Every structure is written in C-alpha cells, then in structure tokens.
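One chain follows as structure tokens, the form predicted alone.
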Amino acid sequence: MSVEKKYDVVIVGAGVAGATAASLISRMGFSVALIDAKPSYRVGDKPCGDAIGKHHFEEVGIKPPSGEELDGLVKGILLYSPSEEVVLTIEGEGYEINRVKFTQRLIRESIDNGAEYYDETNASAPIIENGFVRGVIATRMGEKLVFRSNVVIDASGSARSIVRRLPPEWPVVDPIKPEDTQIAYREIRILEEWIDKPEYIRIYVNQKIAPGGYWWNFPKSIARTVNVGLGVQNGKGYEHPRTYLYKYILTRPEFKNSKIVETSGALVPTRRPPYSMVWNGIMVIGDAAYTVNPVHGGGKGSGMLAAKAASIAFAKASEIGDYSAKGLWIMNKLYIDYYGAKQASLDIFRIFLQKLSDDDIEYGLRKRILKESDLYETSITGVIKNKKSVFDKLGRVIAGLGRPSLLAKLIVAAEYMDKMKKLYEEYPDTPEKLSEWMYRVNSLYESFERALKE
C-alpha cells in the first residue's frame, strides 16, 4: 500500500541548491515537498571547501550566514604556483560556511512558509505520463510514497536521481563524460599551530600533487580548524585523491600532529551546464545540473543562482498553467544570464589549463602574465580582459625564452572563451531551435580541441 500526496513542486535533494529553491518557491505561496535521503542532522553535509562569495547572497536574495552557520570570514585567495615560490593574492569577500547549519536554516524557512520536509526519503523513480514528469515515487522507512506535482526539481547532486532515469533523448539528461568531472576528497583537521592570514583561503596548483585539479587549505575561525583536500581529474587513471593527500600534503610541517575531525569524498562536475535545464515537468539545479565553476570547482553560489532561475521560471509557468519545456524555458535564459555563459567560457579555460605542465603554470604565474586583477575579473566574467596588452607582453617575453607554443595556446583559449560565451548568449528562444544550437556547441568544442593540437 502506498501514500499519495500532491504538491505544486517536489524538490529532490535538500542540499544548498535544493533548500534554496524550497525557500524561494515556498515564500511565493506555492506548496512544496522537499525530500532528501539523509537524516535531518546530516542534510546539507557534502565534501566541499565550504567557501562562498559574498556577492551570491546579494544576487539571490538570501540572508548571508551568521552565528553557527558561519565558520569564518574570507578576504581573498592566496594562489600558489607549483614551486610555491610565487603567491598571487586575489582579493574578494566571502564566507566559510557550516553547510549543515546553513542548509538547515533554509529548510526551516521553507517549513515556516508551508513547505513539507521529508528526510530519510529515497526518490526511486520519476512518474512519467504522456511525455511529462508528473512526480516521483519514493520510499521512507519501508513505506512507499507517491509525490505528484506540476514540476519536479532534481537537486540530488551528482547522483542525478531523477534526471538519469528520464528518456535519454531528452536534452535535459545530457550525460557527463568522466574527464569533465573531478574526484574530490577532503578532511577537516585541527592544527597544533595556527597559520598566518587565516582570513585568506589557499589554492595550490601542482600537477604532481593534484593532476588535472588543485589542492586547497581553507582556514576556519574555529580552534585552528582547516578544511584541507584536493581534486584530481576523473577518467585519466589517476590515483584516488586521498592517496595524494596523505603522500604529499599531510606530511608537511603545518599538519604534523593535526587531528582529524571529519573526512569525505565526492564526484564534482566541472564543465558547462546541460543543453537544457528544463523539459516537460522537470527542472534541474545544482550539481545535478553541473552548475559548478569549471576552474575552481565552487558550486554553492551558482547552485543558488540556478535555484533562483528555477523559482522565477516556475512562477511564470504557473501563471499560464504551462509546465512543458516551452513554459519552463525561461529558466535556461535566466541561468545563462546569471552564470551559465561565464561557466561555459570557463570550461574552455579549464580544458586549456589541464593541458599545461607545471613548468608552464610556474612560468605564467611568475611572470604575472595575468595579473591578480585579471584573474579575478576572468573568474567573475569568464572573459580575459585587456587581451591585447597581455598578449603583446606575453609575446615579447615568451618568444625571447623559446616558449612560443604557450603563447599560441593562450591566444587560442582566449579566442574560444569569447566564442563560447557569445554562443551561450545566443541561446535559443524556444525548444524547437535547440538541436541546431547544440550542434554549434559541440562543433565549437571539437574545433577548440583541434586548435590546441596544431
């Protein structure tokens, strides 16, 4: 026997993205069911650096973390070259958050607005009727639950619990290739001695220690506590990141006699968003929609922006009672404007960076080919500004030292970053035009890969 319930929206996954969507949609007066497989005390718990930019809260309209939700204030990033002899300081305000406390606050806000929250509830399958997703089937404590809704939002992270069970021809499915993901592992540790400048998070680029990714050390404000971990590119045969962490990082003097508080690992998408984030009766946000910065792997802020786009699109669809791909289509346009165009551009930059050697990276950072302000601007906009002056300077320096190939590759990457951003800004107005646009996206990636090999 099963229990059937009806809601305007069912959200699968109560992480940062899902809980944000529940908060935003429930405050508009819609009935919401928020379900998550984890027990309440662990909801929101996910392997992550836990840092998030201050500007995201202003953009989404969510109150920033405070009290127990706040593990520390961030003033910027210290970016270390492979030798660690070169350190760039990239200024930018943000927070180190307690993911569990922050997510639980969003859930409480949703419940106060009338949402119903189901923890320890596993969504096992979508309900598909006449080409539409009409809800989900789930189990809770051995009981079968049928959640019917006008729209289902998949916010289940890299598991993609609902989207991966949809018809493969739906463009919202858009499976990800292993090499477009990172395997991440991190530990929360208490140090014997506090580190200098704890208000700055540290990112270390080193292909030997973190092949295809980077390692990090993010201080918190709690009793000499740090979040230390790394990500390696998937699909390349590299060892598990925990192996690299224990071999190269935890053997460093600053971690001597440090104590483990928590350990965890996860798969992180690091590419452009899906061809479409909506289809008939379905929307997808957060890691399930690959809404992660391809270069630094941060996904909380962009997941919140995807939740905002989904909430606006759902409200507009409700006004006309159209929950088809066409009725929900504006979500794609909104997210691309908020973050997606930049994300697709940075995906090109990510592919370029993953093909560089440590010597190339060391040289580029040492010579300040891209200044700190340029790096910050690129991470915010997805565009390398002042390209002419950068390349003129780069050409003079690199050519004199016999590194013309590095210059050529950087020029190619910058050109294709611009092309990809422009292509996403030309996202089709209707689902009928999507196939042609998808062809252009795939062709641009193929052209970029060929250009890097020339």
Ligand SMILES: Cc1cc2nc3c(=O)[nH]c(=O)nc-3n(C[C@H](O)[C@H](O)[C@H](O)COP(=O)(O)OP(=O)(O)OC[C@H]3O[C@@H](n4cnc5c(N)ncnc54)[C@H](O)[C@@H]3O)c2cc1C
Given for the second form:
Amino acid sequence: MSVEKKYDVVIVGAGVAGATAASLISRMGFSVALIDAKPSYRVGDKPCGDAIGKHHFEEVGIKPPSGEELDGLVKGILLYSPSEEVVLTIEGEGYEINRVKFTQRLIRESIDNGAEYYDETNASAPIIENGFVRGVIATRMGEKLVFRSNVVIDASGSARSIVRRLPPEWPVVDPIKPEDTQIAYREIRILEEWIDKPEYIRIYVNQKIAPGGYWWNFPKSIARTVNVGLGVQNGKGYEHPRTYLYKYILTRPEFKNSKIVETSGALVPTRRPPYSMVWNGIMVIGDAAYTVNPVHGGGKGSGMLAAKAASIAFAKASEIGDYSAKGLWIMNKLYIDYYGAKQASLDIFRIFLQKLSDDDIEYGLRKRILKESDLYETSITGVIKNKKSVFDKLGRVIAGLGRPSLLAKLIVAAEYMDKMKKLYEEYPDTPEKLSEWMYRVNSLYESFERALKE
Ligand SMILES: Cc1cc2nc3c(=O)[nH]c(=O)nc-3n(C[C@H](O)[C@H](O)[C@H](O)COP(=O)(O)OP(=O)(O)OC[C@H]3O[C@@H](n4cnc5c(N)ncnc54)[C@H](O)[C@@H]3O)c2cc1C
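What would the structure be for the form predicted in complex with the ligand, rather than the form predicted alone?
What follows is the entire complex, opening with the chain shown before.
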C-alpha cells in the first residue's frame, strides 16, 4: 500500500537551502512538501563552522538571526600566515549562528505559510516520466509515500539523493571530482581560558596542518565556546582531518583542558556550480548544487541565494505552466548573477592557491602582495582588482627582490579569474546552446592548468 500526494513543489532536504526555498515558495502561495530524513529535533544539525556574512540576509530577504538563533556577532576575520607571524585583519560583519534554531525557524515559517513538512521521510528515487521528473518516492516509518509535483527541488546536500539518480546525460547531474571537494571536520569546545578579540573569527593557512585547505577557530559568545576545525583537500591521499586536529591543533596551549560539546564532519564541495541547476521538472540548490564558496568553503549564504533563484524561477515557470529545462532556465541566470559567476572565478583562485607551498603563502602575506582590502574585495566579487599593483610588484621582484614565479602565476590566475567570470556572464539564454558553452568552460580550465605549468 502506498499513499500518493500532489504538490506544486516537493523539496528534498530541509537544511538551510531547502528550508529557505520552502519559506520563499510557500510565501508566494504555492503548495509545498518539505521532506527530510532526519527527525524534527535534529533537522538543521549539519556539521558547520556556523559563520555567515550579514549581507546574505539582506540579499535573500530573510530576517537575520536573533535571540537563540544567534551564537555571536562577528566583526571580521583574522587571517594567519603559516608562521603565524603575519596576521591580516579583514573587516566584515557577520554572525556565528545556531544552525539548528535558525533552520527550524525557516521551517516554522514555511509551515505557517501552508507548507507540509515531513520529517523522518527518506526520498529514495525520482519519478521520471517522458523525460520529466514528476515527483519522488519516499518512505516514512516503513510506509511508502509517493510525492507528485510540477517540480522537485533537490536540496539534499552532498548526498545529492535525487540528482545523482537522474540520467547521466542531463547537464544538471554534472558529477564532482573528489579533488574538487574538501573533507571537513570540527569540534565545538569550551575553553578553559577565553581568548582575545572573540568578535573576530580566526583562519590559519598552513599546509602541514590542513593540506589543501585551512584550519579555523571561530569563537561563539556563549560561555568560552569555540568552533574549531579544518578542511583537507579530498582525493589526494591525506589523512582524515580529525587526525590533524588532534595532532597539531588541540595540542596548542589555548585548547589545553578544553571540553568537547559536539564533534562531526562532512564533505564540502569547493568548485564552480553545475553546468545547469535545472532540467525538466528538477531544480538543485545548496551543497547538492555545489553552491559553496570554493576558497573559504562557506555555503550557507550562497545556498540561500540559490534558494532565492529557484523560488523566482519556479514562480515564473508557473505563470506559463512550463516546467521544462527551458521554462526553468532563468534560475541559472539568476544564480550566476547573485553568486555563480563569482563562485566560478573563485574556483580558479582555489586551484591556484592549492598549488602554493607554505613558503609561497608566507611570502605573499608578508609582502602584502594582496592587501587586506584586496582580499575582502576578491572574496566579495571574485575579481582581483588590484592587478596593476601586482604587476608593479612583479617588476620589482624581477629586479631581484623575491619570487618571480609566484607573482607571475598570480597574474595568470587573476587573468583567468576574469575570463571565467566573463564566460559565466555569457551563460546561454536557452538549453540548446549549453553544450557549446560547456565546451568553452572545460577548455578554459584546461588552458589555465597549462598556463600554470609554463
Ligand atoms: C565542517 C564544516 C564546516 C563548515 N563551515 C561553514 C561555515 O562556517 N559557514 C558556512 O556558510 N558554511 C560552512 N560549511 C558549509 C555549510 O555547512 C553547507 O554549505 C550548508 O550547510 C549546506 O546546506 P544545504 O541545505 O545545502 O545541505 P545540508 O545542510 O546538508 O542539508 C541537506 C538535508 O537533506 C537531507 N537529506 C539528504 N538526503 C535525503 C533524502 N534522501 N531524503 C530526505 N532528506 C534527505 C539531510 O538530512 C539534510 O537535512 C561547512 C561545512 C562543514 C562540513
């Protein structure tokens, strides 16, 4: 026996991306089913550093966290060089959020708007009919449920529970390579002694401690609590990040006698968005669509932006009753405009950064090749604006002061970042032109890899 239900939209996954989409779409009066495999009290409990920029809430149109949703106010980032002798202060307001309380507020808002929420419900397969996704099959406490809908939104995080079961030739599938992901692990701990400047989150770049990634210490304002963890590039044979945490980080004096509150880790995609975030009857958002900043690995804000793009595109498709790839296509354009072009450009920067040694990074930060303001600007826009001063420095270095190859490669990376951003801004207007554009994207990556080797 199975129960069959019909909605305008079925959203698989009630993490921050899925819950935002449910809130925005139900707000417009559409019928929404939001389903998650977790029990209600655990939904939103995803391993995370919990840091998020203030600007994202204004961009998405969601009330920022307050009260018990807030674990601390952030004024900026302290960025440490490998030796920790150089510390850059990057100003920028944000929050340490209570991810569970915040996500559950979005779910409550959706329910208040009329959405139906199914916890402990596991979506096992898409329903595909005549080349369209028409819903999902799920189970809840041993009962089979059939959710039919005009559109399914896959917001199932790195599991990609629906999208990975679609025909592989659909461009929305676009699998990710292990080396374009990070394995991240963090612990929430109570320190014995509180630290200076708790309103600044700390990022430490050190290839020995966090190969291909970085480690962090994010203070929360509750009772000497910190979120401490690291990301390690996947697919390179490095050890699990927990090993590095215990070997190099928790042995530092500031963590002496600290007490564990929570532990866990997860995969983080750190790449460009998929070739398309939509196809016939399907949209994909959040980690399932790799909507994460490739350089710092933050994905909550950009996941919410993807949810906003999906909600607008869904509403437009409904006006004309066209839920095909063509009808939903505007989502790609919107996300690229909000975040995707910058994300793709930062993917080039990420590939460049992952090839640097600790000595290169130490040199770059010490000589302020990119200043604090440039780093902030680059992280917001995906463009290295200050190329002229980098060129000037290159001139001086070639004259005998330092490392010409590092600077020359930075110039190459900056140029390719611009090219990638421009290519994303030229994203095709219709699905028919997608293959040619995909070819250009792949060629640009290949050409960048060759240029870095020269
Ligand atoms: C250690 C670590 C630190 C991080 N630090 C930060 C940070 O400081 N700031 C930041 O912005 N980002 C950070 N990130 C990234 C951020 O956590 C994610 O980008 C973000 O939480 C993704 O949200 P999501 O809604 O896409 O996916 P998720 O939060 O993973 O939600 C997916 C949901 O789908 C459900 N689901 C999966 N499969 C099914 C199924 N078959 N049926 C039903 N439900 C299903 C899951 O139960 C889950 O609730 C970090 C990630 C890690 C791992």
